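Read the single chain below, which is given as structure tokens and is the form predicted on its own.
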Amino acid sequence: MKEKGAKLRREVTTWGSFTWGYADVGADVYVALGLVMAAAQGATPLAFLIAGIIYIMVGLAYTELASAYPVAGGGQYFTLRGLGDFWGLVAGAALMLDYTVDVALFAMASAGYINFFFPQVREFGMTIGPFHNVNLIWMAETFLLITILAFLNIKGIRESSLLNELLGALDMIMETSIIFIGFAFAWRPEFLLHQWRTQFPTVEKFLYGISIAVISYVGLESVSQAAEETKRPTAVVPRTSMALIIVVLMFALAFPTVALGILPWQDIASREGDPVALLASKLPFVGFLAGPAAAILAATIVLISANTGIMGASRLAYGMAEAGLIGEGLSAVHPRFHTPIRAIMLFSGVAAAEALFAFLSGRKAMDTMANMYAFGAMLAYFLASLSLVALRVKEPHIPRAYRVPFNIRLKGIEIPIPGILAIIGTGTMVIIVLLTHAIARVVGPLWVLVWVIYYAWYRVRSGKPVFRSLPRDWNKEQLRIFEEAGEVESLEKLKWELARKGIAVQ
């Protein structure tokens, strides 16, 4: 299947790169708002703020890493390069859980917003043997959407990116309108303060709310995954990432703040499938139109978030196979469409299986998915943040179009303070997720363990070391990366630096 020399095409523009990330991060508030509200209650804005501070630190780390190493793989590649093969596999396993859950969760959410127009479907439930209150209609809708997205991604990144660009622009207009109208004509600050004072959650629920709020800030990984297909990545990725950090943080903080000044938190929490559409329907003057419009746009934007999940999983598998961490069959690129078709089909199937598990779990299906989503994201972000510091130490000569600010110099090496804070923040969040998420603390580590066992089997079978990294000439690899990206200035800087240090490249 893989044509000799077949590579991923560089077709993603600045706006396309931004909307890949926005489709993932910007859409997350549509899902997270109701779930976080159910846990954090009157303290929901504070939960989003704390998660947002961690997001800023991680976002700065990813901005530097993705612009310096613009290849498919994202956090997995950074960890592979910074910490070695084994930890690269662990990061890849965490991200693969994240991406497949992303596909299932957001296809589920898209169907949930469609069902805003069909309350009887939203409330439907039946007993099937030992499984109670199963919504078969919602489940069938989810499976159908996953199938459609799989075929879209097989066809190519260009079509997927165009979908993101159009719907991303419309969604930002809608979100801004809801927030502006809500604050201007319906928001009651005294009601917000009343819920803050009288509806503050327990410590355990608040921590759980923070751990769910972090899923609102996961899309920067998508920008990194698409870096190998982005034009002029060293210039585009920093602009994209910084814009995402600002825009998404503003939206994520504004939505719970305006919501708690209009509605009781219980109303938002009760609408797991379509909380933003409910909020929009309560706006004065335009609610009768804003509710349905928000439901339609929410259904589309969370669908393209599911789309980025398929893109991320397939490109991640492509990168891991190319690096010798998993079987080479998953790196097969279609000779006509130039997309990793086998990986797309496999992990779309995994996402469908996860959705089936969620609907049969006996819990709220979206809450079940969010449990696992938070584990994968935080573990991967923790390893990527470690890798930022490790690569600053191991590869100080690599040109970095963007460098994380606020550094301290130790033995000639600049250590980024935000990177250290990202390590502390994400490490703490991994612990909180394991303590407060009943499903994640079982399924998450088990998922990683299965991948480690497969990795060990594959490496032994193929004659590769299990706990040692394969020999790689990273300088030669970096020269190739800059050359293929068309980054002439970075390429020349690296050649000059290698010559100055007397480092020969074969």
Contents of the next structure:
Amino acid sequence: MKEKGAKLRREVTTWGSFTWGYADVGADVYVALGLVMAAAQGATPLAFLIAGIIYIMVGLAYTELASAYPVAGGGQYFTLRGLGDFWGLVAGAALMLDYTVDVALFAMASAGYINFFFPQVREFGMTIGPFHNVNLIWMAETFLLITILAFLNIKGIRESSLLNELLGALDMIMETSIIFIGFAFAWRPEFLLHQWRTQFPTVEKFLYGISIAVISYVGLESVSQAAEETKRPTAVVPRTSMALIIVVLMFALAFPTVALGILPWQDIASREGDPVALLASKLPFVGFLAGPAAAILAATIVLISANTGIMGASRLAYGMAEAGLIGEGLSAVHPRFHTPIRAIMLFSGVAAAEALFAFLSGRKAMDTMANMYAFGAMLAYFLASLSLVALRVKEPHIPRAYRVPFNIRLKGIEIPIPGILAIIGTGTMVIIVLLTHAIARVVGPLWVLVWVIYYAWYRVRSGKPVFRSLPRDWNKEQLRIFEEAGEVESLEKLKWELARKGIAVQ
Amino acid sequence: MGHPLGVAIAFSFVVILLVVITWMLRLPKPAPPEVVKAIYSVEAVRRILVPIIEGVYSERAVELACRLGERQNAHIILLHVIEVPYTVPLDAPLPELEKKGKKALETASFIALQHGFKPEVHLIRHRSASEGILSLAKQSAVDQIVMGIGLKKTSYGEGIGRTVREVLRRANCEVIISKIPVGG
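Cool, the form predicted on its own is there; where's the form predicted together with the partner chain?
To see the whole picture, the full complex is given below, headed by that same chain.
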């Protein structure tokens, strides 16, 4: 049934690559808006802007890295290559936390929005042992959605990508409509300024707001994860990444700006589950349609985000297994569907377990999940940004279809200033998350620790070093990557560079 | 309609979004592999050696080398070899030849500087010009040698002198000969 040696198939188009990222982002803004508003209050657009500046720096780093190394694994692979096996494992653990939380949180939210049309189901609750008010029907719906998405992902990247492409386009049209109608017909700049002046938060709340706002920007990682299955990755990935940076920034800044020019922040914060639905209901002309339309919009957005989570988690596990960081059985690819079937099944199961935990933990579930999400994202982004600089030093000869601009030259090596700023920005955010998020401060590092323990056990058992990296011929690996991607130009460039440096590749 | 600023933001938002998406989707067509190989084999030339052999032809060779290396910002190496006869020691004073060589290199450097290059200049002594060229080419790991010559009758046949023939025969890198008829 499963075959080691079968490869992932290149079926992701330009629009597909873009929507893998946008799918994450569309839903993240949807969830983050209410949570950030509750913390950053009248300064919410500023919180999104500060988080956005860090995102631009990280985004540029990801654009360079994903176009130079178009393989499954994303930030984990870049870290493995730049900083070594151990830190690659830490980055992988942080990203895995994000992807599985993404699946659990958004499958749960999608089922919740579907239940907008079935109020009895939404209100249903029963007591199971020490747990009160557990909605078993909603939980069953969530598990069903995760199962369907897992099946779709096993079936093939084309099928799961098609779902994202269609729903992503629909969501973008609907979100653009809300922003356009909101700004053109209902927005009052004086009301926004009034809230800015009178409702500015405390420093601690503002920092908390920024640390939650960063979850709106988790999406570039998905583009990198799908790079190994993207057609012409060195041409497509830089374009989709750059477009994603601009588009996501536009949406992330437009939503809080338009919302605070129409509604008091308290109203939006009180609807942390569906703030965009509330915003839509206050719009002229379309307000009467807002309830059902926003429910459908939300259900689809969060569903494709969950879909992205399954793709991301499975490709990440595939990449880690290929690199010898975790059990190699997880890199098995289905011979017919060409998808990492074991990784999809295992991490869909982990996501389902997290959803179960969320259902049992009650109303704080969404905030808890968002905290964990922010911790995982910032830790992984910090390591990926470090890797950008490390790889500029270690592998300057690898052709990069895109290079981060504004470099300083040190001993013949170009060090990107935005990369340095990304390291400082994401490093600061990790500290802020740990200082301001009570649950993430404990559960986040604990999750990473569990992975490190498993990693140490696996490496010792398989006779591999724990803290040292495995010997690898990265030049040979890079030639293989470009060859398999059909990237003739990069391949030729690398061959010339290696020949010029007198590096022989076996 | 609402506030004029809101209307302006709304339209700007849609226009920017459409421009970005359109730019993203309009990918340039990939070049066929054989074309890429041909293009890159030229782009990969990063170190070009121009031996200054004779007057106007060598100056034209420098101009050609600069144009060939412009796109990839190649490193230009200019060389003049003073051929010292076996009858005198290698370090014997040869002021006339030295002066002539320096002058030729100054002119060649001027051309390279005009193109924005900072050329590496070598004035060396050797028993054989071709040996001097080949030895520097190897030592500096050059990718290409560009030589300019005039068409003239020699004892080795028409047009190509001994130095050029030796370089052509023994060089381990690409050699481009720019041959111009005398008076051309």
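It should be emphasised that the depicted structure is a prediction, and the values quoted were computed from it without experimental measurement. Basically, rigid core = biggest C-alpha set you can superpose within 1.5 Å across the two forms. Positions refer to the first chain, counted from 1.
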Threshold 2 Å Cα movement between the two forms at P396, rigid core reference
no
Using the core for the fit, does the CA position of W265 change by 2 Å or more between the two forms?
no
